[in-house]
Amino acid sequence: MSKLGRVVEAVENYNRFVLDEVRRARTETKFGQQLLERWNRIKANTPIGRAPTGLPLPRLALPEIDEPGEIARYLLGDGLPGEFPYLNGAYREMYLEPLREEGSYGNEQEKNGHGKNGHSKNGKKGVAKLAETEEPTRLFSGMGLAEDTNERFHYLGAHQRSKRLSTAFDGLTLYGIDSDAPGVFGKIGEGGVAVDTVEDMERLYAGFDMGAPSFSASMTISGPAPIIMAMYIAAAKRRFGPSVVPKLRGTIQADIFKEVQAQNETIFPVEASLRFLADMMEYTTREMPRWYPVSISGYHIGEAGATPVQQAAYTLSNGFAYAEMMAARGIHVDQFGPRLSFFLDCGLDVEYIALARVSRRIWAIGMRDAFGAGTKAQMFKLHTQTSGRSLVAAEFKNNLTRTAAELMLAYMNGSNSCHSNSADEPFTTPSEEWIRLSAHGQAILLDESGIFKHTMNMLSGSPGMKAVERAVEAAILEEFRQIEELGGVVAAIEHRYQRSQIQNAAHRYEEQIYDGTRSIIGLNKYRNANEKPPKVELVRTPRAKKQIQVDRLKQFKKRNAAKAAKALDRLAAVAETDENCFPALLEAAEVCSLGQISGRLQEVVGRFRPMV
């Protein structure tokens, strides 16, 4: 049995344990009384805040139960926010506005110190106003040259306390191709930002304090991710010195499994890709305690056509496979486990009312019971993006409503950070007007409304949500069994299992739109027959700017020609051994372009060939 099989066994065993404890609470008077006393302490120690209208509200919403069996089911099966198995949230408090009166809702496991947002954990109350928490909003951009995206980042972040920037790269960068390569001129800076060198990386984040606690960068790239990561570190060191490296905060997608399952933006063979990724993960785990070296991505699996259950199942199984890969290197799970993060889509299907909640629970149980992980490595830390696939060109302003509903679902699921898509994305790279509206959608939910800012668990635990949770968990475990029967994640990839399942689901989705069983308002239902195509200005990179990028790159290569040759020789030599390649990548990133590095590594390990 592989680790994935043990995860299935662990979840089933834990569910039986919860039922046994429910029965025990109902039959053993002493145990039942202990649970009831704990429950009463939790409720008594829950601080009370006030809405702007003066309405008193508890800091944590709890079900109105007083029967020991149901208390056991809630505390063990769901867990309080920040407690195993983390169904109700990875942290004790999320999204809440600062509370002047400090307090605790009685975390039995942590009675000393202070919580994530600075609240006392000993039940005592004070009057000190707490520091404002970090917004979960992550601002996403990528367009033209590095300075163009930098300008957009400053525009989007002008009113944010925290600078949480997510970067989209152009197609050439995603495939490790230089902007001066033959026949690619028209693709420079299209659909994302062009980054060829460490100097481009410096321009990309100019004006931001890359080592500040309030700054984090997320980079959406997988195939050449270790190279781009090396350039990011090199750029930070150029601006702030070597001491900045342990302070760097953020994540890089780097997820090779989802590429071969859903996207094909892979430049090296799978085995070599995993080796370079693991080298980077090993280095960052040791040297960069605030960095997440892989964002295990279900978003692209969902966008490729997977059902919500498939998306969660493949994402979780990929995560467990990465954990197994790192453990095989002799690295303890509590060293790398806390550095794993996740990225899920959030669409409008009913599964999304509980998909992230269930994923958080399965991950916690699997990591604890199948991998022996401690508390920090059990936590499923999640970034969510609203569904790009749900956006349609027909009556495109309806996309604002779609995205707002998806944001509600994402925050109901306790996402740690979130990006909202723009209504005009079916046509073009988002314009300033529409991207500002998309960011304001999150601000209205979190800052203007009181839905999430006063009380944790405000919308959790309805009978409908619990029914979806049970159905989704069972369906995810069944997907795990199918993958296990094929020999695990890598073997299933070799059989094209995940890709074929995603393709079948995508076909069914399109069929449902065309036959009307899946309603798309404005497209196949309530369509305005008189609608005229909107006048949308396409965002394109001017030819003159593309030429600037090419000229800069050629000058960089000319200046560094001698140093680049030595660095590439050193990198190639290391790649032919079992030595960790990432230190050599860091050296090469200072003087070599992305295309030079990827090309030289391909000479050593070969190129990725899509499976047919």
Contents of the next structure:
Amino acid sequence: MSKLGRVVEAVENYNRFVLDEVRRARTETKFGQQLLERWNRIKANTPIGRAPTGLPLPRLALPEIDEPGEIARYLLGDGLPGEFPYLNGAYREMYLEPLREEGSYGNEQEKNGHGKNGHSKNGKKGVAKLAETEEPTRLFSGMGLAEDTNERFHYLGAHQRSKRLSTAFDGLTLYGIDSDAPGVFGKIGEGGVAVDTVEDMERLYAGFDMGAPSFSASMTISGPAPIIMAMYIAAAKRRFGPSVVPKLRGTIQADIFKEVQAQNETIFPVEASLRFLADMMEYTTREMPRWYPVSISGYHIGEAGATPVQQAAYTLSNGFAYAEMMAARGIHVDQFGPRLSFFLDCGLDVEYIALARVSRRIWAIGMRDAFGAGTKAQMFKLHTQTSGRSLVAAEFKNNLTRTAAELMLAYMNGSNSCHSNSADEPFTTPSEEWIRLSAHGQAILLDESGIFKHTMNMLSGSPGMKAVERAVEAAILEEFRQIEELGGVVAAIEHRYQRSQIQNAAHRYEEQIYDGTRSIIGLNKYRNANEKPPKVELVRTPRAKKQIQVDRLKQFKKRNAAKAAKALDRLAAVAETDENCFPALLEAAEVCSLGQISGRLQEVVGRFRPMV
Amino acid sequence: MAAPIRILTAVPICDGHDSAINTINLEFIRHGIEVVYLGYHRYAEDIVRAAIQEDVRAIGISSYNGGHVEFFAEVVRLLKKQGADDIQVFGGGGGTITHEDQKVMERRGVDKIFFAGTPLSEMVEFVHDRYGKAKRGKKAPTAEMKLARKLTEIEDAYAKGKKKRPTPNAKRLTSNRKQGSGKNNRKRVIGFTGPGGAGKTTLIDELVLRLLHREPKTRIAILSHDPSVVGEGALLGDRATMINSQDERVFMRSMATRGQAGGLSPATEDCLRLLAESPFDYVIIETVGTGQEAMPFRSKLIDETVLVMNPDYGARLQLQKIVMLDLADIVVVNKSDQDRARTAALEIKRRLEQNKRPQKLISTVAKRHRDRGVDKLCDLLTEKK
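Let's see the other form, the form predicted together with the partner chain, since the form predicted alone is already up.
And the full complex, kicking off with our chain again.
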């Protein structure tokens, strides 16, 4: 049995354990009494805050139960926010605004609401609080050349306390191809930023303090991720010296499994990709304790057409497979486990009411009981993006509403961070107008509205949500069993299992749109027959800019030719052995281009053979 | 009956968005169209070469990652340059291709752009209406194009019932190719068969990689088969995984079985003969995944038959029933990194010993880069006789 089989067992056992405890709470007076006491203590210790209108509200809302069996079911089956099995949240307070002054609610200051002057009155304490709470808003961007994206980063981050940059790369970079390669000129800087060298990487994050606690970079790239990671480190070292390395914070996607299953941006054969990934993870786990070296992603699985259950099931099983891989390298689960993070899609299907909640619970139980992980490695830390696939070109302004609804669902699920799509994305990389609206959508939901900032569990645990949770969990476990039957995640990939399931789901989705089972407003329902093609501002990279990228890459190669040849030879030599090649990659990243490195490694390990 | 329409579909270079094209492919083949699917992340050059060799009526491109104006135009330009502008180009990219783009693209010779929200049925109808009849322009300007068109004629003659496949017992013509089609008599016609999932396609592609590398002037032809959906179209997807075979020196043709059992098409024998008579150093033919009783190759045209097996064939008794084990010249146990592989190789070895003729047995892991087993297979197939 692979670890996935043990995860299924663990969840089943845990569910039985909860039922047994419920029964015990009802039959054993002493145990029941203990639970009641704990319950009352939790309630008594919950601080009360006030909405701007003066309405008092507990910072944590709890179900109105006073029967020991039900209390056991809640505390063990769901868990308080921040407690195992984390159904209600990975942390206790999530999006709550900081308590101003404990016990002082209702005074003069409160009546003014939470105005701008609120922070200064609290002096140091308030400031410290604010520094800890970073905004969960992340906006993914990447366009044109590194300096263009850098400008966008500064624009987006201007009003944020913390600088959390999320980077989209162009197709060439995602496939490890240089901008000066033949037949690819038109693709330079389209759909993301063009990065060929360490110098581009420096330009990309220029003006940001890469080692500061308030800075983090997220890089959405998987196929050549270890090479890009090495370039990022090299760029940071050039600007801030070697001492910056342990301070680097951020995430690199590096999720090979989902690439092979759905997104198709893989450049090395699966085994070699996994080896380079593990080499990198070993390095970052040791040298960069604040870095997340893999973001286990369901987003692209969802976007490729998977159902929400398939998305969660494949993502979680991929996560368990990475954990198994690292454990096999002899690294303890509590070392790498806390550095795993997740990324899910959030669309409008009903499953999304609870998809992340259930995922968090399964991950926690699986990691604790099948992998022996401690608290920090049990937490499913989640980034969510609203569904790009749900956006349509017809009457595209409706996409604002779609994204708003999805955002609501994502925060109801306790996502740790979120990206909201722009309404113009069916046509183009977002323009400033629409990206601004999408960012403001998050601020309106979290900051302007009172939905999430006063009370945890504001929308958790309704009977409907419970019903969805049960059904979704059962369906995910059933998917796990299928994968287990094929021999685990890697074997299932070789059988094309996940790919074919996703493709079938995608086809069914399209059929449902055309037969009307699925309503898409403005497309197959309430269609405006007179609609004219919308006027949208297109973000495209002009030829002249593309040429700049080609020219400076050529110069870089010329300048570094001798050093590059040596570094590549050394890298290839290490890649031939079983040694960790990340150190050699770090050296190569200083003087070689992305395409030079990926090309040389492909000579050693081969190219990825696409699956249809 | 009219022959099915053949088109080629692909996703441009640096673009992995294949969800739309997968759905569209499926819809096409359900409506009688044969789709040669080249896969995602494909260069314009590879698309054009494949379209010419496959002699398709049109190329459908699905692009979601930008740069479409340039990419589509490049495909059209290359087709023209080759004198293959009777092959039309159409495509789409959801909302990413705007109406302004469409105008530019159509001016540059793209036949049709579909916008977001187009029903699948509309695309199917379009292909049937627009590409239902071959538009042959001038005479084929290159030898490659001539060969491609000739293969289409053979295939279509069978489809229209003008030709019938001889019954298996009928006497076969012997080929004249050994009398010297070229400078030496090294030409080999190699047949690959075996159950589905054994890794035939990967193995052939790895073999091609080695042949191209070892012999800088070698030219190779590949005839690959995929099953037709009952009475309808077919998804011909081998090119998508055969990355090394998309090369100037390789001529590849994908054929649908068009209702014939046994892993080959009614037109296979004639097409194979044509290829064997053309100036290639190696002609490789691959069957559809076959069952135990199948023995697809009886053709005298084939010099060497390679049976590719998966170690996971079940119980030892099953081996007795596999007819091809008696007929194959070389038996390959692929995926020999699997647990059962050693046992499988031993069992097959004993089974082959019963035949009392010089059959070779090789273990390979075709998916592994530079696999020694595949090297050995390549040695065997290139040995001078």
